[in-house]
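We begin with a single chain expressed as structure tokens, specifically the form predicted alone.
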Amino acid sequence: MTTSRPAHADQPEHVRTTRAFYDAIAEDYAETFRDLSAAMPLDRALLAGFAELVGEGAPVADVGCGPGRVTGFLASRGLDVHGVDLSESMLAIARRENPGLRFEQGSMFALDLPDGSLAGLVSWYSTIHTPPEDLPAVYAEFRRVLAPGGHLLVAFQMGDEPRRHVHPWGHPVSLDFRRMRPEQVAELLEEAGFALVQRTVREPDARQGEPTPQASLIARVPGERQAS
């Protein structure tokens, strides 16, 4: 049975806090992190490899897309990609910078997508504000919308203790940025029904102001994708 869930279901406090944080900082964030520049070749290579795994023309969601830089990059690699984000201010920038792409407001807890409708899903540092106890629900939702044979890419900062950002660029907001261990995320993904494909860890890049190692996992839904 195919189902669709509303984008504006009742949301917990941490979701509302995350939306308010990014609504406040959207323009400053987008200007600071404008694109996947030449200073980030390893990130671009990872995303390009993911695009090749998923396949040209395949339907993909960039969940937590922010100002749309990853969405735009994936579109340039031939994917039929759209962006989803909590923040309308971020989405306004994404639409402005990527006028040919689709961007929608929504929550990763309840994506407005039918079951098994995607060949790929990217969560590029977008689960880092989610309390650990809520991550299983997020990964279950990712699993719901991915078809058999579909791929998931999750990126996050490594570590055990969260880092609280207070008044970024002078805005009166604050938010916890949660760090995770790859083995913990891999276990949660497997519990949600994914099979791990790749685990990548790189050292922090001082040029990008990264204080901790960065990790990413690619996982696959068991089964074979049906030809469209």
Ligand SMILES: C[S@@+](CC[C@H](N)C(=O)[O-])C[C@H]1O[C@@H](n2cnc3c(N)ncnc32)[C@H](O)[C@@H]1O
Contents of the next structure:
Amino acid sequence: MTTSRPAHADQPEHVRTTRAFYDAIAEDYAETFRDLSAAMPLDRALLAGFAELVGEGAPVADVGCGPGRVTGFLASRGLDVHGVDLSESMLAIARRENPGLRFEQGSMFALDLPDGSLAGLVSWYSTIHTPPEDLPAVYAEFRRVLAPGGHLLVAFQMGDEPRRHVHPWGHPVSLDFRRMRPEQVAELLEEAGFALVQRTVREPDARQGEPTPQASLIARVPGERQAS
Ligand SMILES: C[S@@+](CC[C@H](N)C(=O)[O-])C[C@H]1O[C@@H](n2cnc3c(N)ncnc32)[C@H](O)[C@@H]1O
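Now that the form predicted alone has been shown, please provide the structure of the form predicted in complex with this ligand.
All chains and molecules follow, beginning with the one already shown.
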């Protein structure tokens, strides 16, 4: 008799822990961070600028999309965007809250996308659970799926030490939220073959409960985009 193993059985321990964490907290997370509300005008401006840079109708992936609030916002700005996430519970919410958009289960370490198939990729606070030594593999994967002239946007909390979230909303799960320095991420992106376009640091917004400054980088794959 053969026994089938779940598809995620071969994933590294930190990926399995992250998936279990977000499966457990998905509904509470989605309720708390429901949309990119008017209270976050600077984040929305950054994402709207990214959408303009990439161009209307361009194929984009929101990797680590969670409940799909960024996916929905980018779709409202005219992008042909789909979401990818580890967590099936997050994906169920994303599909429920964004009818008509496509959301697929997958890992940023091995995206189910052909080489050079995207004009844009957004990682909005989704690399923050990846150990620093594994980030080069993730950025190489982002680089692989982006076409020449394609743009990457990564957002993350700025800092040095991780912050461990223990039993959020009372769920029996815990996870490290890692922080990075923008210059560290810029260096890794350049090593992966990206050219840096913009780096921004926003001060923490106490109304959103943010304990640290928030960083984002936009980087571009060298070359010109082919007209489709
Ligand atoms: C802090 S949440 C951010 C969600 C969403 N981008 C947002 O802003 O609401 C991090 C998300 O990244 C996903 N994630 C973490 N590691 C991932 C990986 N290796 N591949 C795909 N998704 C991942 C988690 O499942 C979670 O939904």
